[in-house]
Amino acid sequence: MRHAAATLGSGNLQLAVVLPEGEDLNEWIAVNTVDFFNQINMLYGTISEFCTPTKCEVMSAGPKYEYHWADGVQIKKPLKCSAPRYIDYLMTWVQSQLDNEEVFPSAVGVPFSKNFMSIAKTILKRLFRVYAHIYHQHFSDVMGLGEEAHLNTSFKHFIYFVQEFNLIDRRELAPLQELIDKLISRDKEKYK
C-alpha cells in the first residue's frame, strides 16, 4: 500500500473538481468524462500487454468482484468474458456514446439529452471497473513500469470528481474502498 499512496504533485484535486462559477453542470460532467476516458484508456494501454485472455480470464477486481459485459443493444444478456475483451467492449461502447451528438453535443448551445446524466453515470461506473481491475490484477506491472504516481493521481482525481457530483453509488466503489479512504485521508491531513 505504500506505493499506492504515491501521487504526482498535483495540488488539491478536491478543489479542482468543483463546478466553476457560471459553468453548466452537464457541460462540466461531459468534459471531465471525456478526460477520464482518455486517461484510463492511456493508463490501461501501458499495461495491456500484461492483461491477456490467459492471465485475466474474467474481468475482475480481486476475488470478490467479477464484471460481465452487456451494452443493452448488441449484447443484452450479461456476458462473462476476459478482462481484455470486456475492456475492449467498454472502450468501444464509451467512444460510441461520446461520438453520439444527441448524448454528448459538441456544438455550443445545443442542449444535453434528458438521459445524459444517466449515461454519464453508467460510463463513469464502468470506467471505475478498469481502475479496479488495474489495481487488483496489475498493480505490480504498474510499479514495474514506474507509473504508480500517474495511476494514483488519475484515480484520486476521478474519485474526487465522482464523489463531488454523486455519480457512482458507494457500493460500486467497494473493490477499492480501502485505497479511496487512504488517498482521501492523506489529503485531509495535507490540506487542513
The other form holds:
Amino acid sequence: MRHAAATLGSGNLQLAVVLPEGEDLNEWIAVNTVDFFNQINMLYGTISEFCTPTKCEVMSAGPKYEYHWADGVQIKKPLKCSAPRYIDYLMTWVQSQLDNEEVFPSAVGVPFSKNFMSIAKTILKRLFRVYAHIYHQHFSDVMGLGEEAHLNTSFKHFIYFVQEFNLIDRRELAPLQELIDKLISRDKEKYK
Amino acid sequence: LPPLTTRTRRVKKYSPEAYKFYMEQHIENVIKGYKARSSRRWQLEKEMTKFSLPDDTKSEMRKMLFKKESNYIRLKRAKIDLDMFQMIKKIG
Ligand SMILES: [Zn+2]
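Show the same protein again, this time as the form predicted together with its partner chain rather than the form predicted alone.
Full assembly next; the chain just shown is listed first.
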C-alpha cells in the first residue's frame, strides 16, 4: 500500500491502551469503543460525499475483500449492497448498541451484561471494516482533505487497543495487515 | 431496496476541519489522561508511605481511587455525544 505513514505527533499510544491498574476490563473497553465509534463516524462523515452507490457499488476493502451486510436479527441472509448503504446499516447498528443501556450502562453502579464482551468484539470487528474501506477506496479523498495523519493516528490507536485485548481475529485484519505492520514498526523505532 | 438519498442516509456529513480538530485534541487528551491517571496512582502511594498508613488502610484507599477513576470514565462515556455536538456547533 502506498499510504504515507504520517501520524500526529503525540506520545506512545501503545502504553495508553493498557488496562489501568484496578480498572474493570468491560468499563475500559466500553469507553474506548465509544471513542473509536465517534472518530470513525466523523471521519466517514468527511468523505461520505465521495462514497456513493455508483462509485462504491459494493462494500469492499481492495479487490480481495468484499463484505455483505447481515445483523443477524432483521437481516439474516447476508445482503450484497453498496458501500454507503452497508456503512449506513453498520453505523446505525453500532449506535443502537451504544445507546442500549442494557449493553452500555451509563449510570454509575449499573453492571455490564454477561454478553458485553462478545457484543463489543462484534462492534469493533465491524468498525474495522469502515477503516478498511476508507483506506482501500478513499485514501486519495482523505489525502485531498489533508486528513491522512489523523486517520493513521486514529487507526493506529484502534489497532493497539484491539491487539492489547485480542478483540479482533487476525484474519479479519488481513485487508490492512501491511499497513498495520508499517505503523507499528515505525513506533518500535521511535519508542525503543 | 429503496434508493439511498442524502435524506435517507443516517450517516451525517462532517466538516474535515472539525474532524481534524477533534482528532488532534482527542489524541492529546488520551496521552494526557494516561499520564495524569498514572501520576494520581503514584501520588497516592507516595502519600500513604509518607504517613506510614497500615496495610489495610492502604488497600482501602487504593480501592477508593480505583472506584473513583472507574466512575469517571463511565460518566465520560455518558456525556461524549453532547460534548461533541457542542464543539461542532461552535466550529460551525
Ligand atoms: Zn466508498
